[in-house]
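Given next, in structure tokens, is a single chain: the form predicted on its own.
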Amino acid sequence: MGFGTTGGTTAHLNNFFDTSYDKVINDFGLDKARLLADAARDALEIIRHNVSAYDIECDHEPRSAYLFSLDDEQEKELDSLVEGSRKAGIEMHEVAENPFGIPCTKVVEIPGQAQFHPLKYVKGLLTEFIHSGGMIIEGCRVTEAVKEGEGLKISTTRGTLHGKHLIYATHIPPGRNIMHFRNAPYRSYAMALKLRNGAYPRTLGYDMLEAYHYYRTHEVDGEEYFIVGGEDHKTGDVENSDECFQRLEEYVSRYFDIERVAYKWSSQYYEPADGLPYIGPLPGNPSNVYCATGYSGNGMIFGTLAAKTLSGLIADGDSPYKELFSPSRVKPVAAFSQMVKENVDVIKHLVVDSFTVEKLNALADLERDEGKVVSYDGNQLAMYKDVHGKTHILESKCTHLYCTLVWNHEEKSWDCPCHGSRFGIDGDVLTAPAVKGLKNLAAKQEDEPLD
């Protein structure tokens, strides 16, 4: 449970979204835009009713956010932002003080945002699930879903399922489909920090930079922390990610007085195409397979709306968000762009690796606590070096694409940088769209020779 973004998420509720509704008027019109800031009202308030139905203790707070601009370029993206929210019904008003005391040319306030601790949330979902006669099966990988007469043939690691209607709610669906050209997969880095003069905002905060900076504070067991993210970037693009969160606490201690970083991690996000998520029947499968993606950073909102609008095609066949979300729309205007740039990027990397690996031939250089792919008689090996000496050797491609995999230091993982897909030190599958884990080719100890 909660294994991955959701796990990784800070978690702050907003009726606005990466996607700026001056953009969603421009690509999708006025009463879309109108009809999205219903939905994320729609989101807050299931929010807020399942907290204080079912009793969950997750620190459900309400909070206002503040954007702010730092530069007068910045400051037109800001007003033109403002100006599509207000069209669009968000209620947004400048300020004359940041209260994060970050220097900035224009502040506004959004009130009526919120925040909580998402393992807290979703553990009192799922209690009341079970509670309802709902089951959970941990551990479990789907491998494929078939038409079986009117229902679904659903294989997994586990064993054979059969029933009426699936959900694909994790980022993109497994196998090969088009969700994967429609979504490019990102990483997000955030700390949480003790500050020595003990000065922590009480807010959402958000600058207006590419990629931006979001923050917020949240007590737990009785400290208090400010957790800071940003430094974005598609995944597998960076190869010391170590230098991500160098890069973010230098950018904070300009600004705080940081006493010492409490904790660090990143999570993984895709970004649809023409900036909406892709929530209702998954395109090229039976109408009874469903997909909920596309997220952005905006995944506990729009996975309380994917609740929502699945629900609704499912048990009355419709739903007042079922065109809005619909993966099978199509935007040419607001999309294709964007579809070109990120794929351009995927063939970068299924054509251009497997010839610049060829530098990194020497086993030899190798150190503890260092992964990467290396070229050796002949075959490409993806190679990590525990810190205790043993030496880790698997197929370097990756069984979704087969695009060349990069090494994530931090986290120690093997990461596709076409389409998401996260492996382990010995090849496990962390992270879809592949189902398949990698050859383990060996495993040398420690001194042991390399050739």
Ligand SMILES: Cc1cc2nc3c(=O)[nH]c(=O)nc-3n(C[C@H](O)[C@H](O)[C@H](O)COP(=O)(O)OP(=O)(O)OC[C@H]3O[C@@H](n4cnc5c(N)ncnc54)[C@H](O)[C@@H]3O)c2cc1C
Second form
Amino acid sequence: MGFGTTGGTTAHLNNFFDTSYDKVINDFGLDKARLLADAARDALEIIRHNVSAYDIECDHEPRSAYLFSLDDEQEKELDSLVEGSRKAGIEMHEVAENPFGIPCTKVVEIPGQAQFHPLKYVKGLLTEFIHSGGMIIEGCRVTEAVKEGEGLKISTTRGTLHGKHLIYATHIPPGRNIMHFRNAPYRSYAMALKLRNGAYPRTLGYDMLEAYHYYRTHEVDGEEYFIVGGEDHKTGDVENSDECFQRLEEYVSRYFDIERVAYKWSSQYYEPADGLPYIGPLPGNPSNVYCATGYSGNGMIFGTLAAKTLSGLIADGDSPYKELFSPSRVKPVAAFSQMVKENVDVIKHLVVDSFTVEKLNALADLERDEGKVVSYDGNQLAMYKDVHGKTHILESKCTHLYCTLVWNHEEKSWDCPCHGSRFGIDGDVLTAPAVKGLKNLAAKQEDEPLD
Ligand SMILES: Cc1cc2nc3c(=O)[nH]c(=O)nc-3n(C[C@H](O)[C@H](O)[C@H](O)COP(=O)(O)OP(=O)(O)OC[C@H]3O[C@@H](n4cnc5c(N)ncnc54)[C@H](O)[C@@H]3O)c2cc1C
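In place of the form predicted on its own, the structure of the form predicted together with the ligand is requested.
Okay, now the whole complex, with that chain kicking things off.
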């Protein structure tokens, strides 16, 4: 529970999104933008209601948010964003001062936002779910769902389940399906800072840079932390993720008096092709299989809306947001045309004995705690030498659609730049869509081709 991105989120609760209302008006029309604004208000209210009805202690606090432009170009974008938001029915107004103290050309306040501790909230919901008769099975990966009469036969790593409906609330649905061509995986970096002067801003904040910075304060056990984030990039595009943290710290230190970095982490999110999430029946699957994905950096709100939309569809056969979030909608996907799967180039009959490992080590010239993809004997291998000097050798192609994996130094994982699957150093799946681990070439010799 909480293993995925929800354990790495910064949990701003907003009624505006990474896809701004002016863009939604442009691409989907004013009615849909207004519906999206209604949905956002709905989600904020559902969260507020859950916190109070189930007495969930999750540091839920109302906040205002501030958007600010750092130059004239950004100001134009901000103006257009504000105009679109107002048309959609979201209140935004210009104010004189930036509460974050960062010099800017314009500041806009958006009242009625909130923040919480995401895992405390999820834990509260989980307790209520179990109390109401629900059951949780952890450490269990769904690998396939097929039609069985009117219902479904669901294969998992811990046996078979039979059910009426299946919702893939797995950030991106696993296996091979169209959602992987409509969503692109990105990483974002976050830090919890202690400030020397103790001046912790009590609001939510965002600049208007292309990969924007986001700010808020959270109090844990009486200690305040300033949580900042940014430096987003497409998964696998950056080799040294340490540099992303360095850039983030360097940027924030221009404006804030940092005493120390208390915590830092990065996590993954999915950017949908047309800017809105995909919530509803998963195309190409039995009609009782659903997905909820493409949340961008707004999964607290869209996850809540997925719960409302999918429970409506299943229990009542309808939902006000059915069309808006339909995964079958046809919208431009040109932006992702480069996301084509690489050729299948699997490793065949490779035997990596201890002698070969030594040879490979010399060839790869790996430092301790370093990972890279190495060519050997016509094969591409994903090699990582751990801090104790042990070398871990895996096949280097993602088991999902065979893109070449990239080493993620910060998280000690092999990440797929195409669809965001992630694997641990021994080949285990960490993040969907892959459902099958990587062959561990140093541990066991395999005679059959890896497929
Ligand atoms: C750094 C960062 C900051 C963010 N900040 C914000 C923010 O301030 N506000 C906001 O609204 N959003 C934010 N987001 C986005 C938000 O965190 C995500 O959209 C959200 O957490 C996704 O939730 P999820 O439940 O869909 O996925 P996850 O939290 O990733 O959960 C998916 C779960 O599914 C499980 N799973 C995967 N495959 C299978 C399978 N085959 N079988 C069974 N289980 C499986 C995983 O183990 C995991 O437990 C941020 C994202 C990042 C990266």
